[in-house]
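Here's a solo chain for you in structure tokens, the form predicted alone.
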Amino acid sequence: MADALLGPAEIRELAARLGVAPTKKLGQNFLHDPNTIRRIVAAAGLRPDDVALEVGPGLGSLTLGLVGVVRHVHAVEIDAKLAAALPDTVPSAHLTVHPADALRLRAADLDPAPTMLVANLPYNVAVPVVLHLLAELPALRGGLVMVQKEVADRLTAGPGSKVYGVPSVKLAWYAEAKPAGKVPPAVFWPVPNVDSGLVAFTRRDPPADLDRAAVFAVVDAAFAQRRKTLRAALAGWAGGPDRAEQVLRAAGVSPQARGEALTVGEFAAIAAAAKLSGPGGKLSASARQQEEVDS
């Protein structure tokens, strides 16, 4: 790791010289505490050979501690002036700037392939950039990143837990993930109102084989009337509450299960029984098999 680290004469000097002031905009928080880079870089599990992904370098705090630790680092900044400025802070061959959206950033665009995603998310965007990089980039073996910590309570959330949804499954369905850990407002410039947490992760096969655009319709419908069972809350998505609860049957779900109480497979297990259903609402016959095994 990189021993020159940016602190908060650094990060406060180099902005001055740039001409940068923090924008809410952007979610620009720009971490200025050497231990807490050390400790994300740390914690990470990097290996020499990982490509790491970085997005939102800002100033280059996080930068200069993954270069040298892994082969190569793609660090992502929406910011045009801060991308301009990030080689001169870090300079090194084994650092690619890319002056990109990470919401619009394709396989594509990055060789060699990230292998980890090691980032301090903006806030407003955190949980659509991991799920888009997920989605774009299969080389990502995993990732830690730092996000709000309420968003980092939803995103490693389980079934039956009150921040339990749509961001907790949908990351479930790439990849396993659990909390890392709390960093405090202090080691930010400008300092957040709220904590930030650390979000591990792993990436593992989906649950099902199955188109994911499918199965994320099913999420989106459980979860946008939560206090309702699911007949009635993927009414609108099935054509009806009775075509719903026929779905459901076949799938091996209560009809008057609450979607925060479903995991990832049986969410697959809803999008893989409609799949088998016969024009006009009708099961196939295997799926009325599985429909009279579970009544």
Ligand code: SAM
Given for the second form:
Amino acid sequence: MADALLGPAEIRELAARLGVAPTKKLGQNFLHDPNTIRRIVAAAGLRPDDVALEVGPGLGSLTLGLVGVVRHVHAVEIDAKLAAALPDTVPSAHLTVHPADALRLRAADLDPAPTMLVANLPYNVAVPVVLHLLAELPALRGGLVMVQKEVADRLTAGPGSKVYGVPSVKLAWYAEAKPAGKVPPAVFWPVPNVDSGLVAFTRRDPPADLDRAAVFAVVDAAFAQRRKTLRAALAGWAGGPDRAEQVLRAAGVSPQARGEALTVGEFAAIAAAAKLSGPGGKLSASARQQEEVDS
Ligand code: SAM
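Now the other one: the form predicted together with S-adenosylmethionine, given that the block above is the form predicted alone.
So here's everything in the complex, that chain up top.
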């Protein structure tokens, strides 16, 4: 960690010198509290041989906290003016600045490959950024991100929680996530009108050896109508409520259950059952026989 972190006076002075007027569109709320930076870096559980990926370094508050702690830092910033100024604020041979949109990052853009995502994320794109990076960067072993508190709650919720939904299940596909604390608005400039929360996640093997897109299609369908039973909610996806029921029973999931009660493993079981019972699948033959017996 650099000796001097940025406090309120430095942040204001830096922004004035660069002519930066923070925009809501890019989620620009800059950290000006060294204690919060130290807290984030400590909570991230970084190792000296880690390669950190920071999305949205902004004026460099967190970047200063990361250099020297890890082997290398990649900082990806969409705002060209901020990206250009970063090497002056954080002079380090172990920093690569990428003036780019994090949602378009590819593994080949980042050498050495990042192992940890540590970021105060732009709140409007936080969930898609985390999911995109987990899908795109296989070497990413985990991360610590700051997001809007409600989003932190959603990302770390489990089945049965009121806020459990698509982001919770999709993140659970890749990683185990847990809340890592709350951050008050006062540590940012400008002060946002929401609380922030930290989310720590550790990658794990996916719950099934299945096409991720096929599982995510079930998740999207189940939560598009979260008040409905799965039999009804998955009707469009399956090709009718009867077919949805057949797939659900084959997966060992009650057709009367709702998506909000299912683990990511159960969503995977539904996708697997649909695959088995699809054209050429084993189940389709037995299901056809059953239909013939029934009729
Ligand atoms: N890390 C800095 C801090 O803590 O002070 C700034 C965090 S600020 C919440 C979010 C940053 O993400 C801004 O600098 C913004 O320009 C940048 N940003 C917004 N959308 C982005 C995107 N799609 N890709 C990369 N950076 C983005």
